[in-house]
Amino acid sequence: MHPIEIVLRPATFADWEQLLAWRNDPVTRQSSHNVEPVREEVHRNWLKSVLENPDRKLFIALEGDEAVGTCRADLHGDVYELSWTIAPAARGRGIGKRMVQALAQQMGGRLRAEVLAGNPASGRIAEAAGLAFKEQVGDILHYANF
C-alpha cells in the first residue's frame, strides 16, 4: 500500500489553535530554538504578521483528510528557509519527509534549514528534501541543496 499523498494547504488565521497546539507540545519545544512555551496572544500576533508577509510561506500538511504538520519557507534574499512541525499524532508515519519533500519541490530554487544537533530525524528530513549538510556552528547543524 502506497501511503497517502501529503498536499500543501496556505494556513490561514483559523488555524491558530491548531498551531499552538503543536507549537507548544513538550516534543516540539525540545527540537524548536526556542524552547519556551509560547503564549496564545504572541502566538496570534506572530500567525498575523506571518500571514501577512509575501516573503513568508506557511502552510498545513494534509495526509487525506487529517492534519498531520506545519511547514514553513521564509525568503531570505534568493533563499528560503524552511521549517517544519509534525503533529503529534502524526509522529513515526513519514510523514515529515513526505511534508518537507513537497515544500521544497513547490518553493524550488536555492533552499536552507537549520537543525538541532540533538535532532537526528530533522536532519534525516532535511536530507530526504534534497538538501545536505553544510557545517555546524554551535549546536545548529545548516543544510543547503547549495
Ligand SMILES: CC(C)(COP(=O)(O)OP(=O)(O)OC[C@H]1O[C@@H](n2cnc3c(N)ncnc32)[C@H](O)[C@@H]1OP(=O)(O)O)[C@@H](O)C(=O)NCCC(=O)NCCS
Second form
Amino acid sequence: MHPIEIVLRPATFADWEQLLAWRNDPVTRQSSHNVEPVREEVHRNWLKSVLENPDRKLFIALEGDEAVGTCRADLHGDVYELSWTIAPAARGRGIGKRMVQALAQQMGGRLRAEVLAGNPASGRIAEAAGLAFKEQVGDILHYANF
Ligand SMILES: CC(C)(COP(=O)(O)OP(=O)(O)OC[C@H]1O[C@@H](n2cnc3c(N)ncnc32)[C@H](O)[C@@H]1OP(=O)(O)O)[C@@H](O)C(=O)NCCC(=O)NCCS
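Having seen the form predicted alone, the form predicted in complex with the named molecule:
The complete assembly is shown below, putting the previous chain first.
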C-alpha cells in the first residue's frame, strides 16, 4: 500500500464554500463546541477575520489535487492550539492522522488540542501528532506536547 501523501496549503477566501460545507456536515457539528449550523454570512465574516489574523493559520489539506480536509493552528500566548476536520467523503483512510502530523511538524513548538470525549478517532490523531492526553474537563479531553 502506498502511504498517503498529504500537502498543506494556506487557505484563501476562495475556499469559503468548501469550508462551510465541511463545517456544517452533521458529523462535524456533533464533534464541535458549537453544534448549530453556521450561516453563510457569519461563516464568510469568520473566514475573513481568520485570514487577516497573523496569529491564526488555516490550511487546506490536499491529496494530489483533491481537497480532503482542513486544519488550523491558533496562537494563544506561546502555545498553538490545533483543530481539524476531514472531508466527509475522505474519512476513515488515515488522512486525519497524516494531516495533523504535517500540521504539528510545520508549526513546531508548544502544541495543544481539545477533543470531545466521544471522538476517539481525534484522540488517536492527536497522539499520532505527538500530543499526549493530559486531563479531562467536563466532556473535553485536553492533549498537549508539553
Ligand atoms: C474525526 C476525524 C477528524 C477523523 O479523521 P479520519 O481521517 O477519518 O481519521 P483517520 O483515518 O486518520 O483515523 C485516525 C485513527 O482513529 C481511528 N478511528 C477512526 N474512526 C474511529 C472510530 N469511530 N472509533 C474509534 N477509532 C476510530 C482510526 O483507526 C485511526 O486509528 P489508528 O491509530 O489505529 O490508525 C473525521 O472523522 C472528522 O473530520 N470528523 C468531524 C470533525 C471532527 O471530529 N473534528 C475534530 C474535532 S477535535
